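One chain comes next, on its own, written as structure tokens: the form predicted on its own.
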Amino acid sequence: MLGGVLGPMLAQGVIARRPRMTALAQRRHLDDRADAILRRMRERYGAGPLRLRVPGRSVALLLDPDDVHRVLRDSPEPFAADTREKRGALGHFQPHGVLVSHGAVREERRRFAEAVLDTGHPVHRLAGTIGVTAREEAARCADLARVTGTLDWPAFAAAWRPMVRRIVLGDAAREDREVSDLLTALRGRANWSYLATRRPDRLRRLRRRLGAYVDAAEPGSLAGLVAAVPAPDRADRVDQIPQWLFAFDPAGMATFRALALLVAHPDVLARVPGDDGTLLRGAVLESVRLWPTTAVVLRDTTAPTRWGGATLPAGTALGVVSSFFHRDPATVPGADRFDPDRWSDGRADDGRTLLPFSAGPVVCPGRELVLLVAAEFLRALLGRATPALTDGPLDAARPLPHGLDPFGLRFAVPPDRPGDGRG
């Protein structure tokens, strides 16, 4: 069973996605049958917590939603966030961020996330700036792909990046590619955890980098916040940084199949020109529940938990495979269909199930932010574009896949939209 579920997640990528093996899981169909294999166990073992045989390390799959919900709302503590996967893995690009810390150290260092990230608030206090800058990235974006008559995941890529680095560093940051190329290389390494070596020449390279932005402090930018909202030293304002741009590449990632989810589906796609964002954003949140950009939460027991009638140990690995729950028939409705209004008329508030951002006191600092920036470009690149799929195994009249490769996804973009006088 392991290698059934939790070989095709690590061989795609946990922190950094691979693209051969993401594609060859989709060909495969290997994400439907891990899904298949997690309902075959709850049928068998029943749904309380399904322990896993694993060398050196106490781990059990949560399979009941009451289960999740319980996790989700006591953490971090008696379930903490910072597990030992994780620390391995985010420790080569953010030893000191919020994920890796626990305890008041962890406290001080996520309010100070939330402070510049307006996290709870739908409209982030630089929404101005961001959206003018989402706008921008996204219309050369779709002014490139009408001159070339495609648009692929390079070429979305292309504009999506240079954007997350005006967002969070600045506009001077805009062609500064070796900060990515370091955070990309970073994260590479992080896939292995603690098997990989670290790169503390890189890691060192890549704060100084960061903190010259922040010292500079560009006005509009998640930089200058850093630089202007008051912590404490070991909050280690910079280290906070690399969490936000790597989390706005699987980001992307969802915002790049929420284009396809809506071009693969008229009907929905029809209603964007009067939309006010929520129909978006909601098409966002559809994304990632189809196709989960964290595969599997974790948290560590802090201390031997009663579970049932049986106690898991402290330090036993608790996991939460996403897609398990947001593709579960029994307790999701149309569970293979695209529904972005779900998000908006309160079918998906159950805090049980559908965890895009995860949910509780944990929950993702950055979510408002990153539904608000998905939602502009999104916006911008359809208001100057008219991609139609060519590549991509979306059909509006079956069930979705339970993977979708977004390096394999390829529109095609006329030269002109009729009436918009571009030649």
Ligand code: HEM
The other form holds:
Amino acid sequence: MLGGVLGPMLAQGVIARRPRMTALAQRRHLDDRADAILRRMRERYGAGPLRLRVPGRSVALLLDPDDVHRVLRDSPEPFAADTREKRGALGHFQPHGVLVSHGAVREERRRFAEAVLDTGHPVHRLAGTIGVTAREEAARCADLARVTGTLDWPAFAAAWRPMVRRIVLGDAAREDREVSDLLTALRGRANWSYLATRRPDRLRRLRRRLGAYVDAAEPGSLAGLVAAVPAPDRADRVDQIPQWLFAFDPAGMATFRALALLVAHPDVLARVPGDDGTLLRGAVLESVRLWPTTAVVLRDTTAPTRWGGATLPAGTALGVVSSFFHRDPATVPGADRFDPDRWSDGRADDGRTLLPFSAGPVVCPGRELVLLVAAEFLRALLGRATPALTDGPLDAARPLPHGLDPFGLRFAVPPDRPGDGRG
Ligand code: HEM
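Switch from the form predicted on its own, shown above, to the form predicted in complex with ligand HEM and output its structure.
Up next: the whole complex, starting with the chain shown before.
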């Protein structure tokens, strides 16, 4: 049971995706099986927290939307976000990140992150510059794809990553692959959590480089805001940046999958030219609903907790397996279909079952920024190129698969398109 549910998630890489394991999981339908196991468990044992036998750790999975609501609402106290597993993993590259903080210092770090990321505002205060950057890099990506005739993950990432460095660190960082490589190397170790030895030398190098961008404070970049937004020393402003850079990686995968969804659904694709951003944001939200980039939202109980008839000991890890809720036919009509409008017409608003960015006080503070960037990128890409899926398991007439390996997606891109030069 434990292996069937958590095994595929761990194997695919929690902090940095492992391409070969992700492809294997898709071929063997391991993600579908994990959800099916949880549904069988809920039928057999009821919707109360499902206690798992894990040596040395009290672990329970939440299977009831009301329990999910309670835990996310009452975070980070008494349901702490800085779980033992996260501290082990993020300690490799971001020991003072908000995600691994608790108590008063968490509040300071969270306040700082929200202030820079403009959490809760659909249009970030730097939306003008950010939009220009996203459109420029997407246009380069589209033009190159029209020359080579294909668009695959390496070609997409080759545009997405420089765009992310420009948005987060400034235009001067566009070619700074070293900063990304340093972070990637540290994240690779983070997949192994406490099992991998720490590399304080690399962490120091990463901090020095990020600190230099904050000192330069390029106007229009998040680094510029980091320099300008006041925060107490212990908020450790520079240490918040690695997560922003790192979280944009799965955001790229979600955007690439959204492109596949759009292309596989011509009726939706036809509405993109007249869209004000609502449809494209909905497409990206559907991408993260169907294939969540955070497979399990985790909390640790900080005190013994009464639940139904039982008491969970302090230090119990509580897990919310997102896809189990996102694809539950009992609560999500058309769970296996692409339906971007559900995010704008109120159907996705119950705050209990559709939680790709989580919810409550620990909700992803980058949500609005990611949706803005992804929508701008997709609009510009589709304005200049007409990609068609050549490979990949998407068929609009059939239920969408539970796993979609972005590394295996491939689009054919013809050299010309009607209305060439627009975008
Ligand atoms: C597809 C893209 C993304 C998705 C689906 C996503 C989703 C999530 C989720 C589910 C969490 C955990 C929340 C919890 O434990 O309840 C989280 C945390 C967080 N995310 Fe995102 N995220 C994305 C991209 C980003 C980006 C690009 C940024 C920054 C620019 C960002 C910043 C953060 C931060 C700082 C946290 C920690 C919040 C805290 O502990 O208080 N995320 N995100």
